[in-house]
Amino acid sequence: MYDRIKGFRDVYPGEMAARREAIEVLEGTAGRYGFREIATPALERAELWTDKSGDEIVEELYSFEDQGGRHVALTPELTPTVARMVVAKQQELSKPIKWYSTRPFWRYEQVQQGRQREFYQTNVDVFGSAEPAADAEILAWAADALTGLGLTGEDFEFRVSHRDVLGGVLEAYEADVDVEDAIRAVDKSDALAEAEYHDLLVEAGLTYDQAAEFADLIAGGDLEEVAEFADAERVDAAVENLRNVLAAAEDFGAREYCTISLETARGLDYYTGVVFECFDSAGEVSRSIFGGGRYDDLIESYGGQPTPAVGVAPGHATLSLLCQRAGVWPEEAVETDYYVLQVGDTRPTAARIARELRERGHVVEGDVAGRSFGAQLEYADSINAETVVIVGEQDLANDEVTVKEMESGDQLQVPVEGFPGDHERPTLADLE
């Protein structure tokens, strides 16, 4: 008996059907916004992450030396990969570049609610536009995707911030502050006790009094107060940009889902501007559902031309937790339109009926195991077949087949040559 590896999940047909339905909503919404689907490799050179984050990040990767002596890793996120792809064909690609993809990623980290070592995300990115409208379109796509899944504004909220607001306020202190470390502390603040949060800010270079003052100022979320405190062009510009993004989000129909939250920081260092995270409004899903933001410097850091970029990446595990909490997760069950049941030596006719129903786009199953009438009917019920078409020797002797609706139990004998006929979805009402 072999056990699966911790942090990796088996997904059986019922759950997979629900996941596929959700993915189709996410991807269908992206397609309507003009995002184009891409496919990316599961394996990359580990330097794609170690060059930016240091060798210590290897502990979080599934990395190894391949047979060619290359240090490679299973991709833990998509952003560096798409940055590499943009750099590779930057001169050929029309701007803005709007891409999406759905795929698995791998991180060696602690398994917890909504977080596995193998996980799936749908990534949506815009490259080549610094306009607030690009940020707003990402917010609008996310809102439309969530409402397309059946969620409402009472179920989720986008907490929106700007990295330069935090950075500018920190720089206003007359102290040697490690801004990135301080921003990482802000990013963790929701999960920490106040004293622990302040300790991290002190470790980043603030005094205890400054840490308390900074924490209170940021928690207040008052843009005017923050700008007045910092008295810096960087903060003024960031506040203006944030307001412009929210104004565009209003025009795009997403502003109602957005709340200014300066404690939203996003932990990754490559974020440069507006950032946001989606949370369960009811608080039952304790962690962020997903997040995104602007990363204007990343393409250039990978050797490309300066290229502004903004994106978002809903993780399917946390998104399913939110949908389940709100009661809108698709039913985890397989669906079958027709089961063609054979009794006796009737395969040629049964196969012809199944082919014609499939040609109309229906999900159709038939017997491939030589089972009895009762066993086939039981199987049809187990796969949620809506309709069973019984092709029996006695029926065919009368030039008929029997059509049975499983929910009601009603059935009807119809001419075999007339079935399925011209009907796109033959039902008893059509056939009577």
Given for the second form:
2 protein chains.
Amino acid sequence: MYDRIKGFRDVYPGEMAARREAIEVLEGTAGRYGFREIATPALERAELWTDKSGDEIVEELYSFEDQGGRHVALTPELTPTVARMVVAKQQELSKPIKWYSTRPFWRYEQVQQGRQREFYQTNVDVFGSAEPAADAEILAWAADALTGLGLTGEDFEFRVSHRDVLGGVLEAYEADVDVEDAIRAVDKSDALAEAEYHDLLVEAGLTYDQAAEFADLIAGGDLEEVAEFADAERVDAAVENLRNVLAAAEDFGAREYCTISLETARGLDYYTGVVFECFDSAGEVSRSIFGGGRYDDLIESYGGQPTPAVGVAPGHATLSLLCQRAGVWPEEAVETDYYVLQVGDTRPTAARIARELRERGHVVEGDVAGRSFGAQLEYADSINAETVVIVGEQDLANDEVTVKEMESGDQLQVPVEGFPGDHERPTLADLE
Amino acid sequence: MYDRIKGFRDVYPGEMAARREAIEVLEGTAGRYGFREIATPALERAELWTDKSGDEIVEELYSFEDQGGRHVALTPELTPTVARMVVAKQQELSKPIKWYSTRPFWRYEQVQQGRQREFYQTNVDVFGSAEPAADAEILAWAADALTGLGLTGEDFEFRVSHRDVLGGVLEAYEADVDVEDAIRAVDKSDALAEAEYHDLLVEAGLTYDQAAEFADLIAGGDLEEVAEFADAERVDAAVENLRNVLAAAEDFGAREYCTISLETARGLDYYTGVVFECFDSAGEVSRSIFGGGRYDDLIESYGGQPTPAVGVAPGHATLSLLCQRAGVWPEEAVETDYYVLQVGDTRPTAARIARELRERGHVVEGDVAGRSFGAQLEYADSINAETVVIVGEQDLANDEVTVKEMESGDQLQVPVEGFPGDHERPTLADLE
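Now show the form predicted together with a further copy of the same chain, given that the preceding structure was the form predicted alone.
Below: every chain and molecule of the assembly, starting with the one above.
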């Protein structure tokens, strides 16, 4: 017997039905905002990740040499791929470029609840606009997608910050601070004891007093206070940009889901401006549900023309944890409109009825296994068939079929010629 | 600059819109037949393929050792995975089990038109029925999916055969014939010169006279003649089964697309019964568009209970070649219902209008890049916006907005309060 690989999941139909419903909300919302679907390779040159040093992603990369001697990797994230695609067609694409896609990614990491080695994300990005309205549109899409799933402002919050606030405040210290290390410490601070957090800041180059002061200032989250402390153009500009993004989010209907949280830093090094993470307001899902932000330098670093960009990528596993916690995750069950049951040699009629019902758009199963009446009825029940149409030899001799409503058990004989006849979605009530 | 890997494609929005439309036809049809969507891992243990010897697939496998020392492979096909999934839950799953899924697969093979190293398929399978109706339902789904794409019986044909016809006839020779090698020769015969084809049959164990006789008999495709020649129970049973499948296909509305073609063998070794391939009737796409068939022994070979199975897997690349040849491939372009154009400081109103139109289900873009009137109008044109709603400062001072129909260029000023108002899908005609 073969088993599946650890960290990889088989998704059976009941669970998949719920996931599909959720994906349709995410993608449908993206489509209405004018984001356009793309499809992207599962494999890329490993250099897309290994050329950057110091990134956790590299340790988690599934990489290997292909038969042609290429060093390739299963993509652990989408951003480098879409950046490459923008560069490849930068002359032809009219801007802003707005793309979305849903697909799996792969990272060799510790398996835990809500984290597998193969995981699905819906990525949504805008390229070619540095305006606050682009950041706000990403926030608005995320808010609409989440409320579309049935979540409310009571269930989640977007903790919003700006990379230059942290960076600018750190620069304000007259010390040799490794800004990226310090930002990574802030990013992890939620999961750390205060002493550990301060230790990391000290390792990054602050004194203990500075670390404590810095941690307090950032935790306070007061934009005025932070700007005053730093007294630097970079921080003033970041604060202004953050305020403009929130003002646009107000116009777009997403401001109410946002809180300013300067401790939100996002681990990935390519973020340059506004960053945000979505959290469970009830705190039951303890880690970030998903995050996003602005990455204005990435495309240029890939050899493209300077192209500002902002995006977000909800992972489906953590999103389903949040929806389950809030009681809005779709039911994990299959649905069936009709089961057309054959008794005896009635296949031509049963098949005609099934075809006509399918042509009207309904989900219709019939017997393809030569089963008994009882076995077929049990199967119809197992697939949650709403209505069973019984096509029996005796009924048919009287030019009738029996229509049975599974929930109530009520049934009725109707003329075979009139079924489904003119009825778009014939139920027992229509036929009585 | 990074480039993509050979044989892997970036799919941009225009092409993707067409592909999505085609996928929706394939999956929507599967859904109406009561096939249920599943999701499956991209990686499996390589043993799923390497344990079987003599299969071309093994040479084309992207396989490697993961960080945990597992010998893994990017899946080159779905069948072993779904067989594994059936075995894993064989007690719980009610039968027949009917599954579908659309996803990429990977094979390191020669890149050519309609064949990439990363390719998409929609797999559709029935498990747990040995009845001809199950084979016929697979044919019926395929026929409905193809006609749903706009193809007709003039465009394609299903060449249908049964593995045991070839096998049984070969066994009838009093010679030591390698049946699998001979079947592979038949499978390739279309692409071979007659002499080469006969040579392969001789290599498989026939004499030259027998090879010529066998090739003629099979090419003739006359079931009576073949049964008489072989005079074997196995061939008689195969001929009867093939006739029963075609009779069920008649009831299911798919018989008209089927021709008997005993040269159709399918390359994969796991097929056991009826096999079929879809071909371009016009012959412009010279190779098989896709194929399928019955594989009754696979699940037992994976340690499961005996579970008959039949399935089909249209590859999207060849299918799009057929649809393009027939002139029914969807247009490769994006569509947009509304572009809400801002002039001056009118974002709150523009955003309100965009939100209300999106709530009605429309595809709506607005300015997120702070562009000029002209640049916005050009962009609206590039995304094929049907209607542009111009929210200008001057208009707004008069409580009006301008609604512009892009195709005709006609436009009209309407009260801002009434837009979109009660209109579900306001066009210029509705507002005049």
